[in-house]
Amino acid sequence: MPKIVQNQDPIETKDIPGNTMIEMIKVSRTYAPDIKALSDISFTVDTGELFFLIGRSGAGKTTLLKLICNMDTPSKGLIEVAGHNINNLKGKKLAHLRQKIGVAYQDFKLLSDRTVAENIAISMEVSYKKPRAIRQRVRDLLEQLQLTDKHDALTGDLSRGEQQRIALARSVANSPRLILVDEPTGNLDAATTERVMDLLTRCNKAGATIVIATHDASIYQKGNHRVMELRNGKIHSLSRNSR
């Protein structure tokens, strides 16, 4: 298991049995009038793990990610992130934990009237990083994703594939200890997909726990990691890919 990199201000995990980053116990989510998005979900993700969540559209992948980052609340069941019941956290404690979680949403959620650099810098600015360090981090991420020429472009003027990469860059910019990624390669060609996965792999090797929701088999069929498949809001299988 990759070690926590101490100089990246990790979430406190010293009191968590087995060093577990995410634990769900019998979690369900039902929307009105009677739409069952998730039913009786139980699993754990270890600190430093790269974990893939797969399934067809509508299987419940996005709902599960929203529950983990407290963008939605379960109808029943327990969700712990870094040893905290995330649905019981309020105010400063919740804000502090959220600063340690990076999320790349499927619909991007970029500020269309801001530049690419400004969008990526946001998560670092709220953590009071030094301006010089922010500028360097933004440049490094744009170079890794081959978007250097888009530094001063408005995100609203970018293609969907470019917006997708900017959303990913923003999610990892602040070196979060937990990264949640929803369909990171849906609008990308094979070469760009490889660059995106290289970036996420580097983050994982640096100590970040990463959960990737995807239907793209090409990104989870290689490597030694666990893959959980959802079907109709239920866990269909949970296995380790050893190839």
Contents of the next structure:
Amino acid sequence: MPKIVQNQDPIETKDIPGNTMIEMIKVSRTYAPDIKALSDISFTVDTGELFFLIGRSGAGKTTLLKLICNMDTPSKGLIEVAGHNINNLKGKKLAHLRQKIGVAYQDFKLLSDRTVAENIAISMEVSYKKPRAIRQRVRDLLEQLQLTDKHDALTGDLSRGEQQRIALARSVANSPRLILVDEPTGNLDAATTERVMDLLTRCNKAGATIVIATHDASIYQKGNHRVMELRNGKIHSLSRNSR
Amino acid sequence: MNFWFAVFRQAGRNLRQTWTSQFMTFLTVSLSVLIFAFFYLIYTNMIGAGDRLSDDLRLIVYLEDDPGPEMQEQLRRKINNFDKTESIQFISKSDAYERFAEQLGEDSDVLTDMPRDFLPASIEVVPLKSLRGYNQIKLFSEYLATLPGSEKVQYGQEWVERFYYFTRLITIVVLLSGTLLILTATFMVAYTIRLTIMGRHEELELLKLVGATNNYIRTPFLLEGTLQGLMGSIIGLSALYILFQWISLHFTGPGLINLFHFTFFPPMVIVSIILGSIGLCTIGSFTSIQKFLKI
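Please supply the corresponding structure for the form predicted together with its partner chain (the preceding block corresponds to the form predicted on its own).
Full assembly next; the chain just shown is listed first.
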């Protein structure tokens, strides 16, 4: 008789290329008194996919990302991440799932009284990574994003573009299986944008599923990936970019 | 990196960032423990003194006449019927005279002109140790006064009564001060932790978002509470010990302290106060973190 082993790590369960990483079925989010941020959103994102979410400001991109990482709860509908209803997860299971999801928030959520290195390290510390491994990973990421000289700077003293890159570095630092990025290039010049996209592409090639919310056409018009456009909280189009 | 390493580092950060409020809480806990322990020390010493005094407690029933052997037996039975006793001793007029002469020692010649029966006969009743509450003694003495042939009952009523009311007052002071100081210390710790949480709300929110477990967030705060309780109680008790030593040194000689054989807490009580303080402070931080984090 086969031995049944209960999986403690929800996101590893179906973390195989081709499987579904994110599934949303008829998801709506309404804020009081009656503001519909999202209506009847249904789509899937496969494991290892690079998926773009586009639309104007206020279209519902950020709300959608917040729902995927359980920062917010839907008013209606089902959201599954790696085969698990994310709204049913609590306590340790939810914490372990979040350790596998890296999120670069639009408002960065950096701790302004901490150094750049400490801000990036925080996502690895909660997974009890070894201090030496954390230091090495922080140095590597800062080098990739050309921020080596900012290692010991307080994030409150950095420019918005630099803060944006630190937020991105923190989101990928713990090698998450799912990375959610909200407007990653909003404050960056063309050269830095390319560097950021290189980093995300490398993570994607390493197996991470990436969802990028953006209205920067220069980053989603390159490559062969799916792009979903939101308008007024509804899906306007969902197509594969062939360029 | 393991859980405890992460937790200790986080607690260290908290202490560094909020050291002023932490220091104020530490002072409050120390003072609370000092004041409570001070009254408790007085209380325990009063109780000890009361026990020692009650060892010598005896009720003396003065009689009109020397009772005969049969009447002695009757009186003994009557007394024992009312309450159990350690001992009942009949002292005849001549025994009383001899005792008095012995007590006078070299001055006993003042009694040479006195008749040998000028002192009254009496019964010395030593009640059981377990039956020496103030009200029981009072009831017992009232009963003894009603015995046939009894003239007067003496047991140092005024002294016993005053001592009893003083002990009761101290008990109330200890209970009230204890309750108030315990509440003060617990609320102060809870409030400090709450301020820390509010000051670090963004960080705690972020920790949750990057996947910190409830224990990872909660434990450093509990550790802070534990540390406050431990350090506060040790400093409070140390201050009381220094005060105790100073009083012992400066008030030696025939005085109140010598009369009561003033002693410091035994090790078990010290450990209990420290553990109690740790427990209350930890509960204070636990309630704060539960209320504010909703994790």
